[in-house]
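In structure tokens, one chain follows: the form predicted on its own.
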Amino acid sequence: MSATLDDIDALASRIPDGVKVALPPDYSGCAMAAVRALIKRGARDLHLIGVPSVGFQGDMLIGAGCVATVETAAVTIGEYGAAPRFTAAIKAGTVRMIDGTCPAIHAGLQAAEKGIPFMPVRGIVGSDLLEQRDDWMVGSDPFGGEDGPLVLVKAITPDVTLIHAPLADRHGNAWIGVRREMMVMAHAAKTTLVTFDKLYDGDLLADAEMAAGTIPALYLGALAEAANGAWPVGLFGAYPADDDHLRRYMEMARTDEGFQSYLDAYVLDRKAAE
């Protein structure tokens, strides 16, 4: 597999300091392997793209400091409840945050997947986020179908989309199933980054059960192999979210004190998958 590379603190190393990271949410592939090798090198002035969320990963790598900008429509740890590096971190005004919704962030990604510079979209009209976002900007259906005003979204064109796939073959194709969010971060990205479970055993483009969730290697810049590699947070059809270890994060990251113990713990001295 020429794209794949055998290390995940290599793949990281391609993430340099300051670009702008499309990430899925906690329900998606979240490359949690990736996430704490990013920590671990000390990454600074990253912009964070929830796709149309973040979570666990996000609330991580900006109670380590990773973090300048989150472009999202919510951080959040589902029925965990708030992000609770992300709360500090706005209360003390270390991060920028840019409100998004999840179909702004959707129809941003979809201009960029088309190379176009803005996609339409009608839910935001009358909403506040109108007076905060100036990349948006109000207009009319120029054919004359449409009753009433549209929002126009400027294009989202993440440096990077980081994700986690259950399975990657060895032409360097990476098939993620019906998440297709993470299909359309892949086309809008000018480079994407996967971590897989497990190594296919054939061409999943030639397979005609996997095709249609396959992301070509055309799309992929690096491939890393990472077994359990989305652990805590769970892979679709694969492994489930760790209850018990994100509950005890949760209460570790309430403090600093308490986020940097988790750290020590977890990430910095690879204790993470014991």
Second form
Amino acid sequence: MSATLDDIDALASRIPDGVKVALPPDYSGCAMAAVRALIKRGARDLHLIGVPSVGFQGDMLIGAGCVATVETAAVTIGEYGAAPRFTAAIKAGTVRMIDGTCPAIHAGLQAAEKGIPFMPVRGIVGSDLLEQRDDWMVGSDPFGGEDGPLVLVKAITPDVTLIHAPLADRHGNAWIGVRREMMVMAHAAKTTLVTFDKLYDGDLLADAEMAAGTIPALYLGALAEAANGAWPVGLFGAYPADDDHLRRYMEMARTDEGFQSYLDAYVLDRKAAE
Amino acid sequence: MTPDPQADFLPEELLISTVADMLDGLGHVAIGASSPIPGGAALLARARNGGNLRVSMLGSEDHNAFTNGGTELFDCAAQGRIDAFFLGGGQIDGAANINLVGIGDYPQTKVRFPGSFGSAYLYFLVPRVILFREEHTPRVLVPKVDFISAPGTSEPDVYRPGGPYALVTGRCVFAFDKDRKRFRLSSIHPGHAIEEVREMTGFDFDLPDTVGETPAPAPETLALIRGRVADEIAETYPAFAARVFGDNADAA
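Since the structure above is the form predicted on its own, I would like to see how the form predicted together with the partner chain looks, so please show that one next.
Below: every chain and molecule of the assembly, starting with the one above.
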């Protein structure tokens, strides 16, 4: 079976308004070119799931008005400081926040990939997070173990997982190497959309070394080639973050007007980004 | 506690050295997001212990041996395979509750922090959680946090092999007393004073009769920090490394 290969705008158009989109953190595989395409097409009311946190992708989508809800353990852009558009949106009350904790998000996705309704998780009892979540419950070991309460986390099933991979092949398999959170995200979601840097000439599943780090085509809805597609956040094992550009983003995104100028320069007019 | 403005080490170097002293002899230390000084401390402890300390640093490709994605750190912690971890907090209170969510009424907080990360889990499961926060002011060290991302202590029926071990700030080191559920002042960094610590701490803490000075890094420790540690931490925290070690790293 051959893969559905889109261009980047067609790929972005497969994410309808209002759906739950799972995104990886900045150190994993971020489909930044697709995020820019989503902003360009004017996506609205997205429910982002940061697995387990989300960085520049989330900040840009929030700033561009694409997001209604953010479900994550953190919105963080690391050394660059506080995520400016996220912070502004919380202050203004324009996004709904579903605060979680990393292992609960992983556990919810693991429940979804197993096709079961929930997953028990240690810890959490006594955290104020618990009171905010109607999809977490306190339970106990049904086998009678007496080492205390367990938090039961409801399965998390994203409508779409959106990721960027270094390689994909013509059969529609995508290679993610050691960044296996993206494997769980793909297993858990109803469909997964992948952008990739380079076309792999051959079958990723035919080579045992590559196959171990490959998401099989059966989980993937469509793929789009996007050379340097994780720019400006960088891609594990391939290229570093574009530090100068991210600093410029931080500078510009401090204000609504500055962020709009950023979008005008780097997102809405794509020539400027090259 | 003689103030020493002429100290021949930087505050960051003192903190790296101080935290590393808490890691000697352990088997596996993990470091989470946005933690350059704890990361540096773990790399220093590894260098000093002949490489026998395993370091797993989030966001690093060179210093991270996990192969099962984001979940592996948490699985390891629940199994008791992680000996030490670091947590911070926009607010930390005297019972070691930490707040990584925001200041004011949730959810529309006046000040929003990034979020709780793995704190609500790792604080329960990692035996030696070192709280690290450079800013030591009454707005950070508060009587009671506005939002408990993770509680400092738990009821006896809660499975909790882990919890707070110490709080390291830019002014001093506190040890956490699990029985009293309170911090005890442990040492004061060179150039700082007890009165200042008391004034800048928003919570009550226990004060022993004598409180020593946090030991300055030994020359061989400083050489390791400025050489190998500076190089290694730059992979994950280039901005931090450039700011702190820009000159020293070259001279080492």
